[in-house]
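There is one chain below, alone, in C-alpha cells, taken in the form predicted on its own.
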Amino acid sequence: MKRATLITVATLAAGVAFAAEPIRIGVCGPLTGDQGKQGQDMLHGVELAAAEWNARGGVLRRPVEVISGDDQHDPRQARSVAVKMVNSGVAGVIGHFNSSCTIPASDVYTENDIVMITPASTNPQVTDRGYANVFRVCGRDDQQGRVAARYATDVLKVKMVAVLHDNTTYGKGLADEFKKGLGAGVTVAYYGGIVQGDLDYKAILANVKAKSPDLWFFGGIYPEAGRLAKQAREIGLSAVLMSGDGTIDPEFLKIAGPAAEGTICTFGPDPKRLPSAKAFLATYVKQYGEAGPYSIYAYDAVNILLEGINAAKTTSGTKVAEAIRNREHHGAFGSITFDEKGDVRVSPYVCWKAEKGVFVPCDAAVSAR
C-alpha cells in the first residue's frame, strides 16, 4: 500500500505552520492491472485536490496525507484494503471503482465511522442498504439504464437487442437496467453473460450476430468492451455496440482500434463544456496530463469529504457524514447535494459517441425520467 503526504513546495513557501498531525485520505481501487487507469486517475484527481488544501493551510490546520490501496478490483482484496485503510486512521475514503468491491469495502468502513465516498461505483445497492456514511458524486445503474434505453429505442429506433453483461455487481447490474427500460416495442434476442479477463469471445458474438440485432448493449469495463469490438468485427457483427460508463475510456478506444467508431456510451456531461471545471482541467493537464473520465470525480469527491471535515471541525465519522449531507457542494462539477441515500439528487447521464478516435456527446438528450 502506497503512502504519499503531500505538502507541497508552495505551501513550505507560503510559511504554513500545520497545528498538528495529519488528517489521512485513503484512496482505494484497481490501481494496477488491466483497469489501472482508471485507479491511477482516481488517485490523481484526489493528489491534486490535497496538494491545493495543503496549500491553503490544510483542514483544521492539520495537513492532508493521502494513503493509496490498490484492491485490484476484486471483492476480496477490496475488504483486506478496507481494513489496512482503518488500521492507518483514515479519516475518509475516496473509492472504490467497482461496485463488486465498494460495496464489501463500505462494510468496514460503516462499520469503523469512516466516510466513504465513491467517484464511480453506479451500482444501486451501493446506497440502498441505508449506510448514513456511503455517497456516491456519479448517478445509479437504474439512471444510466434508463438513459441508454430510451436513446436506443426513442433515437436510434431499435426494435432488437442482444444483451451482454461481465458477471460482476456492475456489469449484470447495468445491462439489467437496460434490458428493463427498453419497453414492450422491443425484443431481446439474446442474453448472456461473458468471464471478465477471457481473450476470445467469438463464440459468443457469432451466437448474437445469428440473432441480427440492431444494437448489442455490453455491461461491463473497457479491456473487455474493447475486445469485444474488435471481434464483433472481425466475424462481421456490423450492429451498433452501446455500453456504460465503464467503457468510456481512451483505453477502449486503443484495444478496440476502428471497430470503436460508433459505439454509443452513457456516462456524465462534458467537463470541457462546464465553466466550474475549468481551473481543475488546466492544473490537472499541467501535472498529470489528459484528465481521465473519473479524474474529476475524484477531485470533487475528496473535496467534498474535506469540506465536510472543516464543517464539522471533527474527524468524527458521523459528525463529517452529517456535515457533507446538510451542504451544498460546488465544485468543478457544479452543484452537488445529496439526498438522504447519498445520492446525488440529479441525475447525470448523457450520451457519448466513438467518432473519428474520440468519444464525443452526442446531440440528441433522453432523459432518466
Given for the second form:
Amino acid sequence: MKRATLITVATLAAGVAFAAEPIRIGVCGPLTGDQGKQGQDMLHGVELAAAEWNARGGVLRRPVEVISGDDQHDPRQARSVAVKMVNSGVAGVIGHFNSSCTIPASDVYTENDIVMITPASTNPQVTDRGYANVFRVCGRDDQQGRVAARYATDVLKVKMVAVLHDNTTYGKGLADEFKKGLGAGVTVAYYGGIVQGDLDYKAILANVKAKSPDLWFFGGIYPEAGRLAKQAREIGLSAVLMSGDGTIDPEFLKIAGPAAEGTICTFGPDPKRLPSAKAFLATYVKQYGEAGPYSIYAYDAVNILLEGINAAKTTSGTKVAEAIRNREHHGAFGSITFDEKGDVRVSPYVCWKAEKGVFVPCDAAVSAR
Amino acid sequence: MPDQFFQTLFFGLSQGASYALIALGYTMVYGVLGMINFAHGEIFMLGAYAGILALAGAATFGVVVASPFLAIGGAILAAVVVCAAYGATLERVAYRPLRRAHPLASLISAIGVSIFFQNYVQIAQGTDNKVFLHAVRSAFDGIAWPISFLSPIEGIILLAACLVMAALHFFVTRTRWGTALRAVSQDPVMASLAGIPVDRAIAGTFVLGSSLAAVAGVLVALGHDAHPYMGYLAGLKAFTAAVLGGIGSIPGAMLGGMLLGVVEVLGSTYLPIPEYKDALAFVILVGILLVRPAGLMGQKAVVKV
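Next up, the form predicted in complex with its partner chain, please; the one we just looked at was the form predicted on its own.
The complete assembly is shown below, putting the previous chain first.
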C-alpha cells in the first residue's frame, strides 16, 4: 500500500515535471516594423518544427516551447532581447536576422553558454570571432559577394558598375565583398551609402545615372531595395539592378512594382526543386500560406538545435554545440554539416532573377571559388 | 551638368514640400497651444494609408478611375476627411482634458498617442509596405512631358503642395476663421473675451494641420510607399524644419521645410560621403539657431505679464 502510494506520487511528479518544465527555444528577429515579414517567416518555420517535435513526444521527454523576441532590426534592441532570452531560460536561440543584431546578441549568448543558430545572418564576422556556440545555416557574404561578382563579370559581361549599400553590417559588408570580387577589369564608377528608412533616394540615383554604369549593385534589405528600384525607373536609370539575399522577398516585387523586372539576386537554391523540402513546404502552405525565403532556413535551424539537445541528452550549451558540430544533419534543405567555425560546409549560392512578378532561379551557374 | 543640378534641386524642392506640409501642422499647433504635437507624424502616416486604401477600395468595387489626376485628387480628398477626423478626435481625447495640466502631461500624452497609432496601423494593416496603385503611377510613364529635369510625378507633388500652401496662406490672412486663429495664438484669454470660441478655434487648428499632413501623406505615398513607422522619421524632419523656420511661424515652416529638403538632397548628391546628409542638415540647423535662436522667421519670445 505504502509502495503503491509512492509510485503514484512518483508518477504524478513525473507528470508534473513534463508539464512544468518545457525546453524553451527563443526566436529573435524583426517581428514587427518594416522588416517584420522576415521575422514572422522565421517564427512560423520554428513554430512548425516545434509542433512536429511535440507531436512526437517532445525532446528528452519534455515539450518544446517557443519564445519570441522582437529586435526591430535595431542592434541595441537585439542586445536587450538577448538578455531577456537568457532570463527566460532558453536552451537555444534561432536568430537573429540582421547581422548587425546577430553579432552583439551572440556576445550575450556566448557569455551565458547558450547555442545560437542564425538562419539568415551572412556577415563573415558572425562566425569569424571563434565562438563555439554560434552556428548559421545560411552562407557567408564573402561567398555570396563572389558569386554575384562572377555573375556580373562572366555572364553579364559588365565593364562599369555602381555600388550602393545601406550602411549596416550586412549591407555594407556584402557591397564590399561584391566590389572586391569584381577584379581589375571592371570600373567601380560610384560607391556610396544610403540611409535606412528614408523614402527618397532619387538624388543619389541621379548620381548613379550620371555615371551610366552597366549594372548597379545594392547591399541591403528589401524595403530600401524596392524603393531604389522604383525610383531608379522613375528617373530613367535603366541599368540592371543586382542585390543579395536581403532583397529576395515578394515584398520587394510589391514595392518596386513593374520596376522590379530583371533584378538579379544571389540566394540559396530553390527549395521547390528539392525533394527533401516537399513535406515541409506542403505543411507550411497549409498553416501559414506561401513560405517566405527564410522560413525553411529557420525550420532547419531549429531541427538541428533540437536534435543536438536530443543527442547531447542535456541543454548545456557547450555539450549541445559539440553534438551539433559532430553530426550530419538531414533537413528540408538536404544534408548539412558544420565546419569548425560554425559555417555550413557547402553553401551553393545561385542567382535568381525577377521575371513577370516572381523570382526564378537563373540557369547560368557560376562558382564561388 | 546644369541639367543634373536642376534635377537635384527639384528633388529637394519636392521633398521639402512634403516636409513643409507636415511642419505646418507642428507650427500651427505650437502657435495656439504652445505644445509640440508629437503624434503629428502619425497623422501623416494615417493620411498615406487612407489615400492608398481609398484607391485600392475603389478598384476593388470596380470603380474605374478615368484619369490619374482624378484618382490622386480623390485619394487626397479621402485622406483629408479621414485625417481631419483623427486630428479632431486626437485634440478632444488626448489634449483638451490636459490643457490646464503641466505642459509635460500633454507631451507624454502625445508620445502615447503616437505609439498607439503606430501599433494600431500595424495590427489593422500589417507590417508590410503598402504601395499606391501601380496603374496610377504608370499612367504617367508614356505621357508627353516637356521638362527634362522634373518627372511628372515630382511635378504633381510640388504643384499640389504649393497650391495647398497658397490656400492656407489665403485662409489664415484673409478669412474670419483665419483671423480668429491668429487671435487665439496671440492671446487666448483676450480672444475669448472678444467672443471668439477658443475651443473651436483650437480644434480647427488640429483639423487644418491634420488635413495638410494628409495631403503630404498621399503625395509621399504616391512617390514612394507607406509603412506604419514612416511617420517617425518624417515627423522628426518636419519638426526640425518647423524649428529651422521659427516655430509658431507659418511662412517659417514653409521656408524651413523647403530649405531642409534642398539641403538634404544637395548633401546626398555632392557630399563625398552621401549618407552624412542628415548630419549636414542638422549642422545647418545648429548654425542658424546660434545666430537666430528663434529660427529664420520666428519672433523673439515676448514674456507675457
